[in-house]
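There is one chain below, alone, in structure tokens, taken in the form predicted on its own.
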Amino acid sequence: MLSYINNKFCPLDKAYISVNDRGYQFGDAVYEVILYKNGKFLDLEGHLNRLRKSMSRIDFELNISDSAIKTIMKRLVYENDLQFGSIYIQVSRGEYSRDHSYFNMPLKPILVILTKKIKENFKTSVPGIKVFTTSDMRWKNPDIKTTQLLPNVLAKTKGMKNGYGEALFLDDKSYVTEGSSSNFWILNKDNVLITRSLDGKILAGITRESILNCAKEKNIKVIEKNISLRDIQSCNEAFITSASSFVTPVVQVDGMIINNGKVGSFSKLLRKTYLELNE
């Protein structure tokens, strides 16, 4: 597999960088992934927008314009021979002997693109899962696509080994804020889609902003506030979703059993509606 490193491109398996890059020492890189389907990269400048932000908000910016980005990536995606796959985007501060504080180092960010193949087309119908709720342990700026992602490894992992799909994390008051690698959400008993606000204690998700968007155009009530507990267990469906989950149902939480835990049929409805506006 090809991949871009540095200014160059290079087989996987000589693509280095240094023990002294920051974003390997102090996780100090932002990062995206961009799914692709079939000659289109889904939601592509919404991702790239976000990446600019991220870097914004850490101090730092890329020389390097959205237009190459978008060259590399398609050359990487024909070089692969990619028809459904994965494109994984980092930018790190840089490169410089260890120091906690990046203050006057003549630092240059570091730009790393990968693909990874999908043997299969996106499903527009897939079960459901069960997740577990757990604290939110991470960092007070989980808006900001960082590589700090240790406390979402740990939640994921705990899941995964106890056959769970998801980790939702709560805050100190026992709201949703999102998953490890996804956003919640929920559609109550009157049938109106709730999701988490932007207020800083989620990552603004580009495949959020799109579902959010659909559901507008489709004239379905949504309101953005705090999910509790109790709403989700009087509610009628819940489902997560992510650039690589797109729309994914969800049947359990915890003990609580959704929809008698079976998939609803608006998360299927929505699921597919997402796909094909992405065709």
Ligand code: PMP
The other form holds:
Amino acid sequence: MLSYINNKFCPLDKAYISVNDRGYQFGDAVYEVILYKNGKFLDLEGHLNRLRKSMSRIDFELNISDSAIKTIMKRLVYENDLQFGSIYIQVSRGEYSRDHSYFNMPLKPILVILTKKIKENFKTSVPGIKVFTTSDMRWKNPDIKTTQLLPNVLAKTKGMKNGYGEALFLDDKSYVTEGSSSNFWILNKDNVLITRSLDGKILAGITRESILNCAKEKNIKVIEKNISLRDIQSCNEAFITSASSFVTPVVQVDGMIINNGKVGSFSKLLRKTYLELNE
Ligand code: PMP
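Coords for the form predicted together with the ligand, given the form predicted on its own:
Full complex below, order starting with the chain above.
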């Protein structure tokens, strides 16, 4: 696999980053994951815009244009013979002698772009997953897409060990914030689609935005508000969204079985519609 590391194309097994990279030492880096399907980067503009926003939120910028990034992505896809895959973009503040403060450090961010072949994610129909809830132990700016993902990593792994496909974080009032790597939605008992608002406690998912637009086009009533465990208990359907999982149905949250443990027709349709939109 060819990759792009700090201004050079190079094979993945020769792609190294300095141990003094601030992404490695402090999680001082931001990232994006973009799916690629037969000539199309899904929601590309949204992902590149959010990448810029994330950098600006942690006080640096990258002087490589979006069109240059797209050219690099296209070359990687071509050289790696990718038909179905994902593109990982990471930008760290750069390599410096270790120091907590970056005050007065000259700006020299490092851009890394990696590709991965994946096919199974693109299935139009997938089984529902079980998820579990756990306290949201992240820092107070989970709306910035940084590589500081240890609480997410621990929660997801704990879930996987116990047969759960995702961990749902709960805020201190026991409302769901989001998944460890996804946004969470329910279709409530009145068939209103609900997802948490962008209140700073969740990542503004690019797939979330696409699904909101999709729902509006189809005249489905959507409310952006907090979701309680009681709301989940009485909901008709639940699902998660993310760039790499699109729409994934949820059939159980902790001990609560949703829709008799079956994938709901709404979630199924939404996944299909999202994938067809990106044909
Ligand atoms: N929340 C978190 C914490 C995530 O890591 C992700 C996936 N990056 C999402 C939500 C979904 O965002 P997106 O749809 O942009 O992939």
